[in-house]
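The chain below stands alone and is given in structure tokens; this is the form predicted alone.
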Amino acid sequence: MNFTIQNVLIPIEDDYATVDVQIKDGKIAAISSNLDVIGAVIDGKNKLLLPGFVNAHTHSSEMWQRGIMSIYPLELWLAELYDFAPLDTEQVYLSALGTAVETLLSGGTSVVDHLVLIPGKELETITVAVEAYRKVGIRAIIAPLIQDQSLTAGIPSGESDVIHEDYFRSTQATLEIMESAINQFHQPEDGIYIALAPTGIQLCSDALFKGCIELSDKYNLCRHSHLLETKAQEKLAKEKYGCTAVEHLHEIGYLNYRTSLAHCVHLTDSDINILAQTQSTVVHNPLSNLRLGSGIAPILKYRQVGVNVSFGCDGASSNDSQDLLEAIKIGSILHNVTDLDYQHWITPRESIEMASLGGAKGLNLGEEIGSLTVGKKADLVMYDLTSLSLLPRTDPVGLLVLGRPTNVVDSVWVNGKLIVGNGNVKNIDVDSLRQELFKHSQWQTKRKSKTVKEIETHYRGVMEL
């Protein structure tokens, strides 16, 4: 579809300009004032046009447990999460729909779903997630979460001799599932991508990491993992490798320009320099880091040495939301308390560039999306500047990033296709989705996790609590 957005506000260097934007064959064809109309006319008066943001790290199926997860650190939180994880593909489908809708309505046009797989139904899990994202129309990077070690292996042993159960699926079987998924579902021309996503050093062998490296090189795919989210993982890396996790991943060749790493809270200065040298991307997930007590990632340090940084919501039971604008706000102003030099603080303009172009670069899509640039794909979001939460009129980007914007997304295009218009998602009935999510859930209060009971004493001991 070809169309022209007329009289819309866009940010330019230190200011704004009112322009027309031509979209032709799914790409930005021209940006200027008083352009000739091609295709349909879109009224951009009193609206702000920005490149779409990237929700660069989340786990869609966690939606079923948001609001109820206990106040635990990650290692115990995961044990509870897995004890009650959904084992139904219909739930996976509905939660992927919900994740897509919430991302779109908070400014995102792309989502990286570190998708938790149902044991024994791995390809079916991926199938229904792909169906959901394709139906909505969001650009989706499906990064199936894989591991080859059992949950207890993610906790440092300390002085004790801990024997871990074998993981139920072999490393080779996992890699074969991933290659099947690549061949079936990786279709960038349709906005669906597969990434290789070993969960992290805490639950993955070197054999799994190296297998993922081989597959990502063979098919030119991105790599995505958690990295040093907690102090426990920092301790564990020293036990496993005798060096830092970053040093080890660098040694085995996992880090490069196609690698994005969620969290990165507990890194040394030397680690940070390695990420810069390898052009790896850090995905900042401020809300889950706070929710789980993991810490504050040294984002200002990353930026100062040239590490690419993007934003993620993380899963909807460690956040507990998929509001990308909220993650961007907290992820920006949080660092005002980590460095007294205000000249290092993140400005609203820098925030939206991290969320859009930073996210695109982390997916090796920086040449295709992430900025208002002629020739790039039209992944665009238009915001209504007459919305109550963006008034009175001051700096539009400042209002969007620093305020508490609600119901401000007017239109969203992905690859030039309108998927949100007048604030309404076009391709699915959101009211019907709401009813389905309600029907498939129930009010709950506290519940007891069997696995947490089994491992909590050891965790507290090894963490000296």
Second form
2 protein chains.
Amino acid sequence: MNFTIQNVLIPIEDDYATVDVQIKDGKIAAISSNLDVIGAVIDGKNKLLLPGFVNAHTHSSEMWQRGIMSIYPLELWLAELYDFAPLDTEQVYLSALGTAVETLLSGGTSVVDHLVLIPGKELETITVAVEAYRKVGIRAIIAPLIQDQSLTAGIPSGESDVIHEDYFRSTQATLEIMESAINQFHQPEDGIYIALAPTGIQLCSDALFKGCIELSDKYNLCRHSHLLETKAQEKLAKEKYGCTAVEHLHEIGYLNYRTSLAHCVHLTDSDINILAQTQSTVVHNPLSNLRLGSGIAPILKYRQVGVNVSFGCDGASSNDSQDLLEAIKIGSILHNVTDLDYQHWITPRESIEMASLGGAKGLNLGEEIGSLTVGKKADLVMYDLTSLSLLPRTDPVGLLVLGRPTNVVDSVWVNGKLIVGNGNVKNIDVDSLRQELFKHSQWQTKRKSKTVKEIETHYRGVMEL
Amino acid sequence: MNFTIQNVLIPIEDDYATVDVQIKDGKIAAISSNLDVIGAVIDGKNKLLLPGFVNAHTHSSEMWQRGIMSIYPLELWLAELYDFAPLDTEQVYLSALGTAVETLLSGGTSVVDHLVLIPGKELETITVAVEAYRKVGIRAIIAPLIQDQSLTAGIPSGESDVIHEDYFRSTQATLEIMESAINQFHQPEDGIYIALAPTGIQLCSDALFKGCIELSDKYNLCRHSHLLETKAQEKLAKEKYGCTAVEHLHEIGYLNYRTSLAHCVHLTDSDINILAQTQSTVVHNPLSNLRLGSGIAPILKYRQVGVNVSFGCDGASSNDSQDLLEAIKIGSILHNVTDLDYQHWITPRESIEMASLGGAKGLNLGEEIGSLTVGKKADLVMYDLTSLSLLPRTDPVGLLVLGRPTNVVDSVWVNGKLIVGNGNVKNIDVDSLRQELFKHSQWQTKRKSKTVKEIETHYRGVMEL
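Moving from the form predicted alone, what structure would you give for the form predicted together with another copy of the chain?
Let's see the whole complex now, leading with the same chain.
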């Protein structure tokens, strides 16, 4: 599986260079002009080669509800989502395929799937997701979404004495499922990783967090959670802990260099310093934060104090797509309205570094992937610079990040294996996937969520709406 | 040119219906189920039919600098843009074609081109733009960008006594060019309109505004300007007029139902009421406002007091694309972070109405286009609901607005003429266009703008950076 890409454009310090790139045994063996050919020859003329991006936070099965969710803030949106999410494993398989395909065709080579588990079929859910990602060939971090408190516990109580139903599965049983999943599926050499992923402080006990810490330390795995996505969660943390969520998570030892945290919208300056100090990673999901009205995460501040930041699409029903280039664009330019001084704004080159190396670091893979570096694994994406959306020729990285590139991904390699060639996904038939997605769905008008009706008055009260 | 679309999905009050649509002599003749066939039969199965959207503010020739402009606020960005914009008429022609194609393939049937004129070749510039839009067949409102003050006059003076160079052409000469353009090119029956388009208070004298008012009244034409895009312009208006820009424009009689105003980011509540009262239209350009750090326009407020709002892509070097669906998505969800109460947020159905009927009203064409209404001109777009990006099937309008649709436009008609069929632009060869754009350009790294260097210190001082 050795090959040589010839005459391809790559970004170098403040400029571009036309180079050859040798790939040997799945790794980048050399980058230079006029290299000897090893293996097959790939023509890189009029193409741009970049390290693959990481879709650092998503929930694949939300694909089934994209486009139809009401225009609600997270807490109500989640109630509606769960009312209409009776998934089966076939759907989980298809939406994992769809998530992988859309990620690949927008520059991603890795995906973090904060995977919603079908109750009672937890390991089966993980099994089919793993199967789908293996089939497509994308690098996949499966982070099974776990909790041990029921939905209403995620909304602040305010003045009221709400009693929440017990969660249907015990904390211990959940942790046992996770350990089985690790033993069955964590195979980094095959590009499949398991992460410990308690959903967040809003629905998890300290016992669950601590169990996850133990397992992640025992097996050297990553941790992944939502963190302070909404104002409601900020209030809730105060009610639960009497301190901020970040202070609490730090106290129980959850934050470290293997921890990535989706959203991080409502943090104090002191919280931000804790993230920097613990080397935690922030996963920025700009589209979801806008769609759900969660707020604008203080990404410029994170970068100023040295917190690692990467990009995620978030689940497709709060976005409502899996186009990573869109998340990168909006997640870069959005912050220009939060700070008048343009010298603090994110440049396109910084954006692609956040999306590639930033993503890799958040998965504790910063030494293995995320840059065009000799010795690193060949997770690479080659873009066609003759696409209408990347013309006229100006600054290729600028066009890619700030434009609206469509049909621009020519080739994708993961671990040196070609999984997209000439714009086509190699290992699955995308037309059949489209037919399956069509067959398993129906056009619908807006639905009415029973749970939203039950909780909306309380929500509006406690949020002072 | 009569035809009948059969079995196509259209949105109706809170639901969808499958209908037939008869088009006769360029107009919608009937919409109902089981209509008789007139003319050719078009299969609408698994497709969604919507009124065409309006790309209500752009500058086509900026396409030549998309992707490469520095990460600057408007005032510095503009200085850089003009340093590197030595256009010729061939470039103007090609970028007008490109703008038309990208607009059509993202759901637009009309484009407002706030056209930058080549100095000394003003009418030639308009001639080639008209030629390009006629060629493609899109409905085009050519709004030649005029001013009578030079660039530095657009930055507030602050404490300093800056002397600005005279503008190279007199106000009177500019107005004469405009009247020639009207007489030569304004042909609504052919889908080509001229609008009076003084760039904005930052670079126009009252004499220029008043000349434009007279011409627009004499010929019953639209008026189009930038308005309060940046904080700097807000300051400048205070310096120039001692009141807000809106108060001043209202006083001189510029604002009426034929006036559309791009950006409108920095308005007071009282300004907003003036826009409502004068029936002026706001053109929201969310991507450009983010890219340039201009701010978030108070779109929810505009809608609450009854100001008509439409969407624009703005020029491709502050966006950096002409994908109207992207502008609609971001221009809809962006405002959810400005108002905690989700009951005020824009729904997908409202978004498409803003993009179609809102756009039409802003051009004084609300009675002629902008909705699926019997008797209106057939400016229609048919979307393929079997595209991967619109699957699984949920709510088609939700998917279109909130998703990231790519390759979804199947057919476009303007005035009942098919100009995109089966996803292909009919009247020009897009492959040749790509080749021409490629040939006329070079990949570049960042450039250094001489003018930015000259004005940056003053800009930072006056903006207190």
